[in-house]
Amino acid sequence: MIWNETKECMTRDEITVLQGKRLHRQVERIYHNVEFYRKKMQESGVEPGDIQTVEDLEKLPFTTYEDLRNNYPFGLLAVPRQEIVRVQASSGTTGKPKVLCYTRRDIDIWSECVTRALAMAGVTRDDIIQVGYGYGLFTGGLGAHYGAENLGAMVIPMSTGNTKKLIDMMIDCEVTAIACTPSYLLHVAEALEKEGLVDRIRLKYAICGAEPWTDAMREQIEQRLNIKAYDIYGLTEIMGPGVACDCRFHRGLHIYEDHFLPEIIDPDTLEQKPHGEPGELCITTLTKVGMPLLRYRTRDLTSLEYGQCECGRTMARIQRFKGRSDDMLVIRGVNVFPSQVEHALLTVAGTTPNYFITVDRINNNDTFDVAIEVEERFFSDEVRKLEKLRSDVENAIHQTVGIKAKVKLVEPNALPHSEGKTKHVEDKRKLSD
């Protein structure tokens, strides 16, 4: 395999020197091979020779998802099309998809990064891994699959769509690790509990990603399945899953800085933020060959921690995401993230992480409705107990978010349960605004 763990323990000076060299080479390649970036740099009066160290990063132009769509499908290629061996795309539902292209070398590096993430979670070549992400244009399935094979583990490409079969295979094949979305893993946990099969599984590790989740949700997964759960981060535009992952100390997501150069900017002014301050995460790909990106605005709101982790790794850690700058809900003048609602629910006994937020505007006033699945026992108890639970949930959301929500409690499985990436929000205001 390509991976060498010593890379993750370089000194900060070694990391920045390596990043500077790779950034300079990457900018040279991009300038001479991608017309889009060449024009942007010329408009700003920037030449490749101006980029020598990581401190020069702020001289470069940003890249947005609109740029990817405007150059659909192959406008940002930095190599001849004949060198592209795979195309992946985002799962967006509006407009042209964000298409990303990979050379053979890109696939190898992607596999290496996912291998690092799996190894960080404790997975070895002796494990049997079910990949419960979707295969196809979505990067989750193939990304996790190639990384697990690169590690030397046995891979079961389950994808999604048949939870009963996944559970049967999990038990019969003595699966020890699973890669899937956290919401789907909770769905699997519910099915296992319902059938009384939790004690029959051999699962030890879960590597979950593709959607935001909280520490409370991770702890619930670990307790219900008696496993260790890890957060893997990635996005199609940059590579796919494996850009970063957390270790056993859960102090943030270690980003592989030898391949990705992260920075935090103010999403309004676009100026770089000092180390440790929150803002929007931008990533520059340092080693991607087919379709490299400069300062890609991920829209993820977070901060970076540069101190050495307790695990010994020295690469920067992405801190817990607060949300996204483009999926943030502004309700009655207050910024609201779905992850805040999830956190509030997990503080109230009897609720589940299955919820759905509906925001609308009636008579020029914003409505904020939250439907939540709760344990079945509350529907067989006295009505006052159900009302007490509803009041507790409303108070928890109010304290966490800062505004009141109208809460509706529903029975288990009353809300749609996705076996992929769960949708938690419908903002009806967008249909008429």
Ligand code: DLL
Second form
Amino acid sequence: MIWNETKECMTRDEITVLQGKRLHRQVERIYHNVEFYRKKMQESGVEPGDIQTVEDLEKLPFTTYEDLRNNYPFGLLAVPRQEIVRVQASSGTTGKPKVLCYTRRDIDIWSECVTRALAMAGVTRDDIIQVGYGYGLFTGGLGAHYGAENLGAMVIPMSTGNTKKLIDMMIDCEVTAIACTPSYLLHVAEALEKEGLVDRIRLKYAICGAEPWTDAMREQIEQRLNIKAYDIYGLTEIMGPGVACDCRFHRGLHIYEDHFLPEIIDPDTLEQKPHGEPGELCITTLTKVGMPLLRYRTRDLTSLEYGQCECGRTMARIQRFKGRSDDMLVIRGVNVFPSQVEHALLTVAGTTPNYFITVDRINNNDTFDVAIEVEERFFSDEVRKLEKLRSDVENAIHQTVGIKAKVKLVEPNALPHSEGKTKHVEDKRKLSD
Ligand code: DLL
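Please give the corresponding structure for the form predicted together with this ligand, as opposed to the form predicted alone shown earlier.
Expanding to the full complex; the earlier chain stays at the top.
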């Protein structure tokens, strides 16, 4: 099945009734099949029968990424392992990744959600789409790929890392749509401009996500490439890309409420916030079979708009993201936790745990700078040793985090120290304007 207009335009009452039914069924299944949730519900005296409507959501326990890590890799499965046909993963704060397992049906629903998102952007089976998200454990590549195939479009699985080839094929195959991170698309725009090739492309749409971006960035992409650009949101734990996407009015990202039950909570008190108020987005998966999650704390800070959109869709809209309630940074589309840098430093002798990360966006590219205090002796020894240490640190960070940092080694006490919680990060990007 492709775009389901009926579902996307249900009345609020119809959505609420459908969500209540699916929530009830999901909680029954989870209670009987996932020990982690059964124990949590028993601890708070909640029985599956207590959950009949969306109003009962508050009685259910939250799920955090620590819970996922503690149950790595298959502890939260709600089906026998033989029913799982795919695993995807995303980096966690330290060590083990967060793993997500899909049944065949989960993959079908994921594809359908991405198909809806592409259709919302105007992509049809007549389009030729390049997928420029990474393929592999990251959900971007395969998620966009299956959604576009399900739509019936012609898919070119470019993945990341070869801009020249991407541009060549974009021109030769007369590509009309692209799915990639917004910062990468700006990089592509720059390369096209440099080679004087902008007039040679046939691109009409871009579906960009995986990292925070601004309306200004969207307008720049649209103007420089003469296309329409759309925002797509998602996270590995819930599914991958396609949890929500914006329409041509760009008044927030429509979340597919028939599959995902969103709520906004206060990240400190964990109380639910009234409709429209800002806080942390939590999502309960209503139809996921393999690894369903209850009240998953995304850590993404936003608010939800429930009024009908000008496009006619009634599904709630996620408003501009205001950042995150934890210390995760999304740099060039990659999730980075400062503690990963700390772990990388532990593997290199001569470094200290005193580091400072600065993230900025210069010419639409994210910069990732890390300053690290190293032992005094490196400054009295030959320069060669300092340079070797710098390159070891760069490699260790690259291996742990997955992207390259620009590393600067400094003398002991050169970085700001504090008695209380030391600040390790400055994010200079203005992403919430
Ligand atoms: O980034 C899935 C994805 C792939 C989404 C391709 C869109 C396109 P993770 O690697 O698990 O999954 O990272 C999820 O990235 O909690 C947000 O903080 C951030 N994020 C994802 N999409 C957006 C967006 C994929 N459109 C984390 N705007 C999320 C802002 C986004 N932040």
